[in-house]
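One chain comes next, on its own, written as structure tokens: the form predicted on its own.
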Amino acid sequence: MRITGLILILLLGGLLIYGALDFPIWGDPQSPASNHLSPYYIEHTMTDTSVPNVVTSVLADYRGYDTMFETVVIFTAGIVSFFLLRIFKKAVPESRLYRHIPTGVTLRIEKGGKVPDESNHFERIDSVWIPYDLVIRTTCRMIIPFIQIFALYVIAHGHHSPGGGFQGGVIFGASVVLFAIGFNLRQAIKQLGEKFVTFMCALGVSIYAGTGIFCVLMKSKYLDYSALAALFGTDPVTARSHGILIVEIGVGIAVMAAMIMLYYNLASAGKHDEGL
């Protein structure tokens, strides 16, 4: 299995080592993007969508439809760590465990009447690790709702200036992660649980692809942003601009979802009850 792997490994990096020599010079202002399609954007991005920003058109208008499979890659990493690191602890019926119950144990009572196997019981690696510091978790208290606010203008104002899904996505699942580091992993996951977070960066990838679909039921191109111009009743060029507002917003979920979910999986091995 190893050599097999190893081979498709050789081949397939083959491949794109043959591809990639056919690419034009790093920088060439003479290839063909240079000469074609960058002076196109650069003097019609505001005309044809009213963005300001040329790379927010780029990525969510001009090439919409492979920023839309970045998110589903995206969504398709935070689904893969979960099958490959996620460990699903054993419940037993609760009459069987209190037989070897040792003094001055507790356990603790799952939903329907079960409890955890206590033989992979939580290690405190927390109180060893991270003692527990007043300065750390005020200063994280106070701060992160303040990078979430500016996750949020990220994401909001990123076809007019600098910014954008990605990057408020990141700011935001950041700001969770920092939460888990000051305080500790469960507080986190009791905040926002494993299935909020996978329904959230399913949820952005809908949001994405779902506009796309409504722009076809309003009798126009996939992801042509300019048939919602009906829905918020405004001209198609102004709908452009938000049209990618909105595939934005759908980009940033998703992005911190995923690396919410990776964060957990990794830093706690898949068995979400211990951690960094």
Second form
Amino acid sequence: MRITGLILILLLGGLLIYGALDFPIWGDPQSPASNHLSPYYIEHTMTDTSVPNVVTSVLADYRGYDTMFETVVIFTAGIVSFFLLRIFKKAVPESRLYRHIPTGVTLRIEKGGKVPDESNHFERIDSVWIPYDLVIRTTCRMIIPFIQIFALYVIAHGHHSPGGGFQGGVIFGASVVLFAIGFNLRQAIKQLGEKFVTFMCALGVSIYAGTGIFCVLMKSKYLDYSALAALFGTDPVTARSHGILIVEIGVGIAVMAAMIMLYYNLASAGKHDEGL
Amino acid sequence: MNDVLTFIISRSNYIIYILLMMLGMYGIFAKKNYMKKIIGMNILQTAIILFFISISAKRGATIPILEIHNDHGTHATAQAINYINPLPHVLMLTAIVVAVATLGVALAMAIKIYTDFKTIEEDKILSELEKNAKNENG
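Structure of the form predicted together with its partner chain (previous: the form predicted on its own):
After this comes the whole thing, all chains and molecules, with the earlier chain placed first.
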């Protein structure tokens, strides 16, 4: 198998290199890829959508359907991780570790033992417990708000600088994942519950699809944001840029929630009990 | 010899993507460990992303974010020759999303397999499956 695979791969690589002989040289302004559709986007984005970032305008307006179903793909990935891994059955835990906070003594509660209440005296700890680390927790506490502000900036400023819903959503999701790693998974789930995150994921997709349906209700085509002009009180071209912002926010919410869902389910193998 | 050198220098982006793609496909084909297969899949996807991003490059052009105003403060019409091709960037943005989705689902399946079989080595899983089939028949 290994040898067959190697031979096949080498054959494929040879074929691809043979094909690359006819490809345009790197950075050629006259290459076929850059000469058919893309000049239209670059020259018309200002007059069509008033968005200077061509990537954003192509992503959310010219190719709006593609991006909408891309959001659905992300949503599906989150849901799939939930259905594959999530374990709801409340089995009696094998053994759990509790730490008595005033004395620092760790108790192992064996299977079937009486579990102390979560209170100021007892704190549940992971089986691979790392002692309270001031540096990690302080750094997380200081840096997470800035990561989240930056994520919002990336979403909101995607029209004029590199950015957009996907990037901002991933950054926002990463801040929650950092919280879950720096503190622990249970605390993260206490802050952003599973139901809330799943709801946000569906809400993001609904914002995108709902904007399209709203355009239809305004007697225009699906995802034709110029129909929103009456709503914003602007001309149709500016309305398109506002419409792009709305769907980018939807994308950002969906991506953020899907990242968090994936992390919750993958890190704890569906138990939502002990994370990484 | 000269031709080969010209090819390597002028089309180095294609060579890099082909090498990465071969590496990723070899990982998917030959490795028995599911985790390594997933890593191979990701390398393959990265190779495709690099290929698309590299064909969007234009010599002497800048990122596809238009400068709305020129020096005189009036609207300038954008020339396509001054900005790199935005379309591959858009396509690859969505491809990255698909890569994240497939990675998440693949990891979830690997975890599920591990909880069932206590291993993610393909040959061990196959031998265990054969054993189970024999037990059911005999």
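Residue numbers count along the first chain shown, from 1. Heads up, when I say rigid core I mean the largest set of C-alphas that superpose within 1.5 Å between the two forms. A quick note: this is a predicted structure, and the numbers were derived from the prediction, not measured.
Once both forms are fitted on their rigid core, the CA atom of Pro29 lies 2 Å or more apart between these two forms.
Core-superposed comparison between these two forms: the C-alpha position of Leu10 differs by no less than 2 Å.
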